Amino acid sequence: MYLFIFIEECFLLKVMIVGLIGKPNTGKSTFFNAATLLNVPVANYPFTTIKPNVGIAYLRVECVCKKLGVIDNPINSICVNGVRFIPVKLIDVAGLVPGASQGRGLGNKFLDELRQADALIHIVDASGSTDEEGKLCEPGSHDPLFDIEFVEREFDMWVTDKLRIDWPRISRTVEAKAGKLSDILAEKLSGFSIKEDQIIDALNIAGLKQDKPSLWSDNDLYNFCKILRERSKPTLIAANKADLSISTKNIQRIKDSGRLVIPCASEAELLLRRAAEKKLIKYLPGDSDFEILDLAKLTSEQKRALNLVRDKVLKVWGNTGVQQCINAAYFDLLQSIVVYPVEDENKLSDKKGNVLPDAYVMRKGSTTKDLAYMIHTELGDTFLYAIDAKRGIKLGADYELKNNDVIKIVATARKG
């Protein structure tokens, strides 16, 4: 029905990354397939995923084209009837088991592959039909809250162990007043997609002596790393297998724990997306229902499957949850905004006449100069000012961008 395009790696390097995490056999690979429509192996046994899968998912937003009364022709994204789908990067690593931080089940390697993630979607088997190793068990016999807690604990232990190795040296440096603790930690954790302000926040919340790190106990270091993970790798729970009735009470229990939870049925979403791809149904990712385009083309098995999705998922939860998880990761966890850069502020186009050609996902608090650098380094270096195309006013370098801003960057003539 519509084509999801693959975006060049040069663009992907500039965007935030969300990682999929969880124990084996929770439906992570199915979620990834549904979100990206890439065919990675799926099976009912642990460690089906050995190498990380990296793919393109899409944020779903209301495009500004309708409000501005224009017909757009996007280049870096897709617009379907006023719904804009913007590419984002998703990484899926193999499942974690208890003891992963110590290397059990290649856990150290898998955790290491999540360094670059800015936020995490934790895929959980809400039906309780797989044990902590990911092996099948009687539905409802396993507690998904245990899985959530052990995966969080393994991640925290992994970071703790990384810091513990260098802690004596870090302590000597700080106590000799040869360096500030937050600066040293920022350098040590620079490859973890952790920012210094997040480290400072975690240090302040932990309430530990920053000038005497040698006095920290192992438990102090672990608690600091736990807080740091919460600040630097915000996480939502995708309560998968929500189509099973036994999942309902577990989903409520997870919500009661204070976590951000989205009921999810990744198999249903994958079925709908593949049916839409084959033009059997009309369905956009995140829709609350679908429309059968030609009933005669469907087999009895396909009709039954679609009816089950409608009755067990869409009528119960309002959606399959997959698109909602991706949107929540970027907009709720990462506080992202969408900005539309243009070269002609009057026609809202690029130099080739493409109207609203690009949509960029940026962190809240980003400025016009940040946008210039995101478009191209030279544009940032030669930045003069920006123009708000909606209001027709000039903006300075420190203007904080708002969601759905349409911005023209004005720069000095490029060298050469």
Ligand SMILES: Nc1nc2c(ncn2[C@@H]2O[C@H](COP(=O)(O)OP(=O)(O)O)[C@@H](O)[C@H]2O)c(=O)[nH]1
The other form holds:
Amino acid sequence: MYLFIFIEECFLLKVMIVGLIGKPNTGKSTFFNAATLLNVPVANYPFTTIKPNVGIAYLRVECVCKKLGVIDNPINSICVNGVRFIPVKLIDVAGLVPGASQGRGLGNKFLDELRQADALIHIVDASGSTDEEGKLCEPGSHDPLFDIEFVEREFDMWVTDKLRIDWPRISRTVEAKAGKLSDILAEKLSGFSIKEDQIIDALNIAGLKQDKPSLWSDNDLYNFCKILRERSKPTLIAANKADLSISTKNIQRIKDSGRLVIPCASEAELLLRRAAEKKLIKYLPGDSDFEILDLAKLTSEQKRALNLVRDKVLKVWGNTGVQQCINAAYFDLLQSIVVYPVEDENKLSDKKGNVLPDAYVMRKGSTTKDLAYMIHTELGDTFLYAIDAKRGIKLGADYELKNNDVIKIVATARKG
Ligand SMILES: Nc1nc2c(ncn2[C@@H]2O[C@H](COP(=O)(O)OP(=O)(O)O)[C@@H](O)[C@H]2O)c(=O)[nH]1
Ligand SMILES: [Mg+2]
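Beyond the form predicted alone, can we have the form predicted in complex with the named molecule?
Below is the whole assembly, all chains and molecules, this chain first.
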């Protein structure tokens, strides 16, 4: 329990969460089901409660076992031929429609679920075959750029409205010099997974009078919330339904708008993972092709579907994009690193002899001491120093961890 509270309090140690957003019918659930389907049990999820729309997706990384020339026995993750899959948290938020911030279509409830997200994957229907409410329309007739803007606007308006209700009180407090605006906002927005320095940044960029909030117009407040969202909820666009050729033009248009966009075919990924699960094909999430294991086992329908995936998705885009979205969310948007803690720096193992048992996903900027706390509160409290197992050197508490570090934590003997 104590560990849990501590993790909640310390931003660096908070388990990162990526949320899926989008209007209805863009393929969010298909994406979620595909991304969370990996039928290998993994021990020690770093998460306490799992709700139905909260799932485990996996980061795909090249495992350090290859470079170190060892055979590993992963415990908290999976390693398949030197490819490590590390569990991360993903939430599926039900579809947002225009007016969501005013409560349309359970909008408030859905927006509320996004608060906890640290980064967002915005799933859009790149084929333009669903209108802004998600209803089917003539393929190519709806503009996905419109959807990107309205979904972001709904989120910004929702946060704006939350702050506006309290703005007179906040203004009075600040103008009576009874509190700093950034402090008050940090408290007000606690639970939004926003760091105080992101609030300070957003205040500076917005260029508004911080000592006179009563002078802010509604539009000023909205602009501030928009800047704050851009900082605290970095977003990538999953241009879904990329298997439909009509999507190509829109994918280019979204790219041209300056956004990070990944062409995506969620349905194809789901099909591949299910076929791999049934041992019909050899395919690892994120691969650029698959191999049919036993042609005789496939029905003609399955053969046709697999060929379509190869021709319309893998050959055109290089992959289905689902794994690439998860990786990009964690590595590009959140700048995460992967660290391998070990208890024996020579054998690179835990006490039981499991080689490279765990892979931890951490925020860039995390230190050896943060890692100790992430493993166990007591290990953090009794931390002495760390050892870089690859280089065989001692590291202090403030050493900033690098991607693929293999680290042993040395602590004083446990009490009692
Ligand atoms: N062509 C195509 N259709 C897809 C893809 N992903 C999802 N769909 C279809 O889009 C519809 C909505 O999917 P769903 O996952 O329920 O969307 P959600 O409402 O955003 O959760 C379904 O008919 C899916 O079969 C895809 O990659 N390509
Ligand atoms: Mg859905």
